[in-house]
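Just one chain follows, in the form predicted alone, and it is written as C-alpha cells.
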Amino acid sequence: MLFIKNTTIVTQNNERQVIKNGAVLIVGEKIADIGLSVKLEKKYTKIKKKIINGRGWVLIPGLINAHTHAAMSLLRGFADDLPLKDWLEQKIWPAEAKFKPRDIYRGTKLACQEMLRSGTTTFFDMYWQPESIIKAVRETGIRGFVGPLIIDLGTVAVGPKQIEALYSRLKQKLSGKVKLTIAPHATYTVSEDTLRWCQSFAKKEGLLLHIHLSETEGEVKNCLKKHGCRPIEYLAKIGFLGNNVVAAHCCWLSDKEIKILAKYGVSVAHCPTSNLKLVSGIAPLGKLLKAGVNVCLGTDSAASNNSLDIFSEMKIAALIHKWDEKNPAAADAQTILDLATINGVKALKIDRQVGSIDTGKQADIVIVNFNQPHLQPCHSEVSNLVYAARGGDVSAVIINGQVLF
C-alpha cells in the first residue's frame, strides 16, 4: 500500500481536474483513492502504508506512445539528414536486413528503458520478430502492444499464413501488460487480399490494427494512379477501416478522407517530429479534431526521430500547429496533453483501465519533479508539462502499482 501526499495531481479525468495539495492511495495494482492530502491522511490514519511526501512533484497519468518501431533504437543517428527514399533504400533497409533476433531484443529493451525513463508507460509497436520484442517488454515491465509486421508485396513476404501460425503460438503466452496486434505495413506494401484478411482476422480475434497511412505526398499520388482513389478512400472501399484501426502519420488528407476516418472511428497516431525530420508533411490536426477523429501521439522510431521522449513530442506538436494554422490558440496545452494520455488509451481500447488518475483505475502514474528552475514559477501545471518539461524531469514511473523507475 503506497500513499503519496502533499503533491499536485493532474488527473486527466473527465473534468480535467488538477488537485493541489493532493494525495493518492495505491493498493495493489489500483488507485484506491485520490483527494486532498488533509482529508485522505485523516481517512487512512490507522491503515498501515508506505508514505511518500510528494511536495514539489506533479503526478500525471502514464504517457502513451502510439506509434513506434522500438528495435530501431539501434539505428539512432545512423542515417540522418537524407531524403526519405535514400534514407530507406540506401541505409535503413540494408541495416535492418542484418538484424538478428538478439539485436531486436536488445534494441527493444533499450527503447523500453528510454521510454520508461521519460514517462511513457504504454507503447504501440510494429516490427519483425515479435518474440524478441515480447521478451524485452516483459523484462522491463512496460505496457506493450506488439504488432508483427505484414508485408507481401516486393521481395519480403510475411502474410496471413505466417501471422496465423504466429498468433496461434503466442496468444496463450500473452496476458496482462503485453498484447498482440496486427500490423500491415502500408497500402503500397500489402496486397488488397491481405488487407481484407487483416481486418477479418482482427475482428475475429478482437485485435487492433496498426498501419502507416498517407505519410507522404508521393504515397497519395501512387495510390491515385494505381487504384483511382486516395489511400483512405481505398481502405474504406475494401472494408479495412474500423474503430480497431490506428493509422500512423496521416499527413496528406483531403477533407473527404477526414470525414471517412471520423465515420469509421479510426484513430490517428500523430508523429510530428519524424514527419518534420523526413520532410513527410504535417498532419491536419485541427481539422481532424474538429471532425471528431481521435488523435494520439507517437514518436515513430529513434532512427527517424532520434528520441522516444513524448514530452519533446508534445512541445513540437503544440508549436508546429500554431504556425501551420496561423493561430496561437491552435493546439493548446490541454489538447496536446490529451493526445499524449487519454486519447492514446482510447485508441488502444484500454481507457477503462488507464489513462487518468481516477479511483478504481490501474495505477499507471508518472511523477514529474517540478523542483527545478525551468519548471518554476508554475502558473499552470498543464502549460509547464507541455512547453517546459522534458523526459529527464521524470522522478518515478509506476505501472500497475509497481514502481519501475
The other form holds:
Number of protein chains: 2
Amino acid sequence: MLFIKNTTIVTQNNERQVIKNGAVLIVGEKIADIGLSVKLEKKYTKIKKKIINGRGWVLIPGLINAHTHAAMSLLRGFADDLPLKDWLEQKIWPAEAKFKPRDIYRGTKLACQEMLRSGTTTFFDMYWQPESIIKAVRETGIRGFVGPLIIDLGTVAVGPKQIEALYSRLKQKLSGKVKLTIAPHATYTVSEDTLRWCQSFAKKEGLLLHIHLSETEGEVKNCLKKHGCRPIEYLAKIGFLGNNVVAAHCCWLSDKEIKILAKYGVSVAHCPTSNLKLVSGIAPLGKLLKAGVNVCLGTDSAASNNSLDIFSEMKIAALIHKWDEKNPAAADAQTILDLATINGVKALKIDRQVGSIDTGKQADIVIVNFNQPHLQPCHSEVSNLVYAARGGDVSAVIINGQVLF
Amino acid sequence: MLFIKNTTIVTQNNERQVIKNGAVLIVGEKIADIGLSVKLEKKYTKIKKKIINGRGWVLIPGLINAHTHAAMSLLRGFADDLPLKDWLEQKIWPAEAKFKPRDIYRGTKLACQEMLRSGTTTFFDMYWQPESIIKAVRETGIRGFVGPLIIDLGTVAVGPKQIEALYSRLKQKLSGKVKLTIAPHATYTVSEDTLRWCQSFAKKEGLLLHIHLSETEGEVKNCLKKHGCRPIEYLAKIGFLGNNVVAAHCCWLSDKEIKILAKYGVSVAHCPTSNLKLVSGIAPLGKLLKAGVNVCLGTDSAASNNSLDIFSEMKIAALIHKWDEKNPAAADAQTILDLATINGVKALKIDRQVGSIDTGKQADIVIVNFNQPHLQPCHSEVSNLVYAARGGDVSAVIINGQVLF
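Would you mind giving the form predicted in complex with another copy of the chain, to go alongside the form predicted alone above?
So here's everything in the complex, that chain up top.
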C-alpha cells in the first residue's frame, strides 16, 4: 500500500476538482481513496503502508498519447525542414525500409522510455512488426495499444489474411496493459474491401480501429477525384465509421464531415506539432468540440515532431487554436488538459479504468514536481500544467499502482 | 582553469561548426581554446586545471532572451484565456499596481533563476523599479540589460527628468554583467518629444533602446489615425530609429516598414508564444530575414507565455513560421538556433564578447544533457536542440567563466 500525503491532486474527475493538501491511498493496482490529507491520515492510521510526503508535487492522471509511431523515434532529427514529398520519399521511407525487427524493438523501447519519463502512461501506436513492439511495451511497463499497419494499395501488401494470422498468433502474448488494435493506414493506401473487412473484424473481436484521416488538403482533393466525395463521407458510405475508430489528424474537414464524426462517435487524435511542422493543416478543434466530437492529443512520430512530450503538445495546441480562432479565450487550459487525459481514455474506451484520479480506478498517476522556478508561483495548477510545465518536470510515474521510476 | 573534454560543441561560430569529441579550455572569464579533445589534451598536459568529462553533453553558447518583463513572473498563470483588453485592464494592470519594490525584486529573481536553469545567460528587460531589478540580477549572476520603462501619455508619467536622475544615480551600481538601457513603452504611450529625447539621450550615453512596436493590428490602425502613417514610418520620421533599437513583437509590418527596419539596422525581438497566446499576430520572420533585418527571440513575460524557456520558444517559432509561410523548409533548425544565440547578441551589441563558443570570447556556455531518451538518437545536434530539447535539459550554465549551477 502506498500513501502519498500533503500533496495537490488535479483529479480530472467529473467536477474537475483540484484537491490541495490532499492525499491518495493506492492499494494494489487501484486507487483506494483520495481526499484531504488530514482526514485520510486519521482514517488510515492503523493500516501498514508506505508513506510518501508529496509536498511541492502535483498529481495528475497519466497522460495519453493517442497517435504515434513509436519505433520511428530512431528517425528523430534524421530529416527536418523538407517539403513533405521529399521528406517521405527521399528520407523517411528509404530509412524505414532498412528497419529490422530488432530496430523496431529498440526504437519502440526508446520511445516508451521517453513517453514514461514525460508523463505518458498510455499510447496508441501504428506500425509494422507488432511482435517487436509488444516486447518493448511489456518490458517498459507502459500501457500500449499496438496497431499493426495494414496497407494493400501500392507496393506494400498487408491485408486481412496476414492480420488474421497475426491476431491468432499474438493474442496469447498480450497482458492487461498491452492491447491489439487494427490500423489501416489511410483511405488512399487501403482498398475499400479491406477497410470494410477491418471494421467487421474489429467488431467481431472488440477492437479499436486506428487510421490516418484528412491529414492534408491533397488527400481530400484526391479522394474527391477518386470517390466523388470527401474522405469522411467515403468512410461513412462504406460502413467503416463507428465509435471504435480513432482518426488521426483530421485537419481538413467540412462542416458536414464534422457532423458525421459526431454522429458515429469517432474520436479524433489531434497532432498539432506534426501538422505544423509538415505544414499539413490545423484541425478545427473548436468546431469539433462544439459538435460533440471527442478530441484527444497525439504527438505523431519523433520523425515529424520531434519529441513525444504531451506537455509540449498541450501548450502548442492551446496556442495554435487561440490564433486559428482569433480568440484568446479559445482552447483554454482546462479544455486542453482534458484532451490529454480524459478524452484520450474515452477514445481508447478505457475511461472506466483510468483517466482520472478517482476512488476505484486503476492507479495511473503522474507526479509533477512544481517546486521549480518555472512552475512558481502557482495561481492555477491547470494553467501551469498546460502553459509552463515540461516533460522533464515529471518526478515519478505510477501505472496500475506500480511506481515505474 | 576549467577543461571540459570528450564533448560535443555547437560553436555557433561563423562556419556554424559542430565539433564532436571536442574540448574547451576556460581560463578566467574567457574561452582560451577549443578544438578536438585529443589535440587539446596533449597541448595542455602540463597545465594545472580542473578536468570535466563531458561525454553525453552538448555545449552551446548561452541563449539570449531579448524581450521580457522579468518581474511579471509573479503573474504566471494569474490570468489566462482572456481577451486582451480584459486580460490587461481587469487582471494584469490592477495586479501590477499593487507591486511593491520588494515584489519586483522577488519576481525578477525568480525569473532570473528560471532563465538560468533553462540556459538563458543574457536577458533584455523592460520594467519599473530598476533598483530592485538590478539587485536581483546581480545576486543571480545572469547578464541583464535593465530597461526602466518610460510612459508619459495617459496616467503614468515617467519621462526624461526622472530617467536622467535615475541614470546618474544607478550608473555606479552597474557591473560588467548589468547594463542600463532605455525602454519607452510604445508609440501610443510615449509622446513624440519624449521619444526624440530617448534617442538623443541613448546616443549620448551609448545605450540601447527597447520598445514595443506593431504588436497588434489595432496599434497600427490607431497610429494611422493619429499620425497618418504606420508606427515604423512614424518612428523613422521623428528620428527614433537606429541600430541601437530593439523592437519587440513587430507582428504587423508593411513591406515598406520592413525596408525601413533594415535600413536603420533595427533589431526585432520576436515573441511567438506571447503573440499567439494573446492573438496579437505573427511576425513575418521570412520576409524580415530576407530583407536583412536582425531578428532575435524573446519570451515576453510569464504572464503571457507562461514560461521563460527559450528552448520552447525556438520550437514554437520554427513551427509557426513553417505554417505561416506554408513551407516546411522555412525557419529551419539552424536559422532558429541563430535567432536564439548569435542574433540575440548582435541585437544587444555584445557579439564581440559572447554569442558563440570561440577562442577569445567570454565563456558564456550552456551544457545540455543529451544522454536522455528524448534526445536520442542524435542525427543532428542542431535539430535536437531546436525540436526536441527542453529548458530542463540544461545541466549547467557558465557565465563569464563562472559555473553558476
